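What follows is a single chain, given as structure tokens, in the form predicted alone.
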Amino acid sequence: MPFDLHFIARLIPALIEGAEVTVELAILTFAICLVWGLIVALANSTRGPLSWFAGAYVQIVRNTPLLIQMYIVYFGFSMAGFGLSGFASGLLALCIQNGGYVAEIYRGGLQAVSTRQYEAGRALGMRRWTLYTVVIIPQVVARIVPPMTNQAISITKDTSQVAAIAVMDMMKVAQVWVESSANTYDVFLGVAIIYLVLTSVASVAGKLFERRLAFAQ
């Protein structure tokens, strides 16, 4: 029967334990993608082979399902003789796919900066690295906070797919409890509520950061 309070009292601690894995995966993925996505976006903004490779990477990872990529990483590395743990495989697959999306967010932010600012920086004799770090990147950051917040929310939800490779995240814990209790409704309702809390925290953090940037300007 739905809303069995005794069952929920036993379920919540197990889901919270799984949620710790979910949060760890989400934070690590987002942090790595912030760096990796910027590298890909900068490579994509150049000319020549580096740009072709970066563009091909973005197209491939964005147009293939995350679950397939996760299986390729998990089983592919194992077949190659140096298998990764489920957690490491899930993290790598999440970074590979979301790195492509983050790169496109960065690319949109870079394109939003007027070309005159690039030209002015070069005219003043600024090196490319200085131009980007001092002039361009701060403006890009201010523009990409909302889409980055959305991506952080997507990453949090995407972590649920690591359950397919036996990582004991919140979704896998939920599956185990459903199999042992047959109480599908209460289990997945609890999971949905915790995901809602986690994504709401990410949304609020993004809005606070956006307001702080606006105030600093």
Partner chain sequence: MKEFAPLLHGYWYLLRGAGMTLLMAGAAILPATACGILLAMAQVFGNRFARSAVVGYLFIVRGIPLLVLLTFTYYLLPLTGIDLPPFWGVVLVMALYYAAFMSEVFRAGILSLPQGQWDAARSLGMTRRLMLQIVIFPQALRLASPPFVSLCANLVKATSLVSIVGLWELTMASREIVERTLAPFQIFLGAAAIYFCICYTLALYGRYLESRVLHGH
Second form
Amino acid sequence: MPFDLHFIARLIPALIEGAEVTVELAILTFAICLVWGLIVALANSTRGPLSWFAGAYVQIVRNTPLLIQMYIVYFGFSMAGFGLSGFASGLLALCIQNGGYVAEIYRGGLQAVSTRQYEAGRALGMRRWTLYTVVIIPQVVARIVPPMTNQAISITKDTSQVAAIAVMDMMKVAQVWVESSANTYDVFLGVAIIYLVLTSVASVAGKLFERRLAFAQ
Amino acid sequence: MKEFAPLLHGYWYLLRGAGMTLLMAGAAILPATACGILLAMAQVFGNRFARSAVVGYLFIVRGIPLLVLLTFTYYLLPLTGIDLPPFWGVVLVMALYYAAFMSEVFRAGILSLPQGQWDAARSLGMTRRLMLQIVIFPQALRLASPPFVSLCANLVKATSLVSIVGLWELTMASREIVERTLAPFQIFLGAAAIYFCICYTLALYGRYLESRVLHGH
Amino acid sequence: MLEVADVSKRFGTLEVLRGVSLSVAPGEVVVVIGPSGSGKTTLLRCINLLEDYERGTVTVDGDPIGYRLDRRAGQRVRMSEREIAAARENVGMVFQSFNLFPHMNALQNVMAAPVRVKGIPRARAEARARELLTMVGLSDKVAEYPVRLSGGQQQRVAIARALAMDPKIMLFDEVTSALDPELVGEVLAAMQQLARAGMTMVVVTHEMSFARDIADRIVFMDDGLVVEQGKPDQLLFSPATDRVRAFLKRYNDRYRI
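Based on the form predicted alone presented above, generate the structure block for the form predicted in complex with the partner chain.
Time for the whole complex; same chain goes first.
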């Protein structure tokens, strides 16, 4: 029976409990990737073997499925003797994969600022520190906000894959409820709506941030 | 080298899985492209109703994880009484899902053409249909081809999700071998390597197309 | 030949054209000058209906283009897209930014519309296209793609492309403004040749000496209105209105060496 109110009353708290795990994973992943992606992008912009490693890392993680990366971390590591919890494995795999995407966003942002801007800054007698903090970084930030917002949305959706390694996120909760009841429609609608709310929040936050930057400039 | 013996035993099975992955991806890419082009055209040239319908569709698809849609198609299909084999069910869902992202790519291609191209075509007495056919589409498709190819690589990676709902392809094949050999690290690495070969080839092709677009003929 | 009657156009609250009327006789070359923002380019774009306009009509040889007058209702009716496209065949246009089709070579650019719009057989269209490209001095560039051509060459291909439709009238919208100074001459020469051959032309330009050479009549526009028109020497050397005098003084001050 779809739209069974008694069922929904029990379903919603369970989904929200799962959603907490989803949100936690998404926020942690995004925060870690902001730092890790920057490190990779900077390593990539150097000359020599470090840049080669960073480049290879980006290509490898971007061209293999997240799910396989999760399996390697979750099953592979435990076989090798240092097992991680499902949550930790999921988080690690999410960071490994999305770090590659975030690094590319940083790289695109850095490349988009033309060398003329550097020359103009130097012609004004700016020191390196001033050049970067006043001229370059504000422009890079303005450029990377929209793709970073998209990445945050994509991370939020990606977290659903941790259900495959037994983490009780919203997706897993939904699977359990679907299998233990006949109210597939209710569960589906509930999960879909909560994901839509979460991704919309990320999208709106990105837009607000973008608008603030536009005013600042 | 001895540690990789399980991989040597299972490689033929993995390659068969990869064949299934490619088949699934190929079957999804064709309708996804067709729908993507239709959605893009509806959004660029359609009336208000068509435009808001497309925007609504994109909002929903961009906000819900593919895994949620796949899982529930798997559970819902039998309930709706539609007699669709699971393979075609997931191909349908993936096609409709990726159509949304493809439409963004094609729309960007159409909109990035300078106004002058439309002006010139109109001033030569071309009807809208002819203008689209010989001036706008050839250029828009060329502009859209690099991001289109990387979307195809994404789609190949996303096929790994169908293993979660029980369909057999590369990821499922690797899980089966892992259950027999208890060598998750080696087998999943092998699967990752196959995915990498497929997706990296596509990525290189996309980069080649991009350089052609940037440097003209 | 060309009748522009009382055309008015606004962008939002900005009135770009405020009742412009202009008639051009067969074979006549009319040059439109005026300060930037005076509505010259918009006027050309309205003639071809690249911009919709709120009031007025345009006819070429008596045939309406864009809007037709419904006598019973006493109202303007917008023609169908198909009718407008057909009417545009009679009007050739060359743009400031060339707007060649980058995915076609020079020959294909020139042939595309005659073949696909007019249905002229390929062989005949190709012969005519080669003839036109030779006329503008590009017989050795027929197979080149636009990226490989200089601005001046691209603009000459654009002229040939417009001519290939055998238009009754040609519109030129600041066609040398985007060119390096040393490439301006070759484009102006092609236009001069065309004028001598008797083509009816409306030319918007900032090149005053060229205007003087080529024009049968110069029209001065300012603030969305035709302020003054007359023979080149009369308008350029003894203008009747202060606005033209002020414009010419600014122009001379800027270009005096």
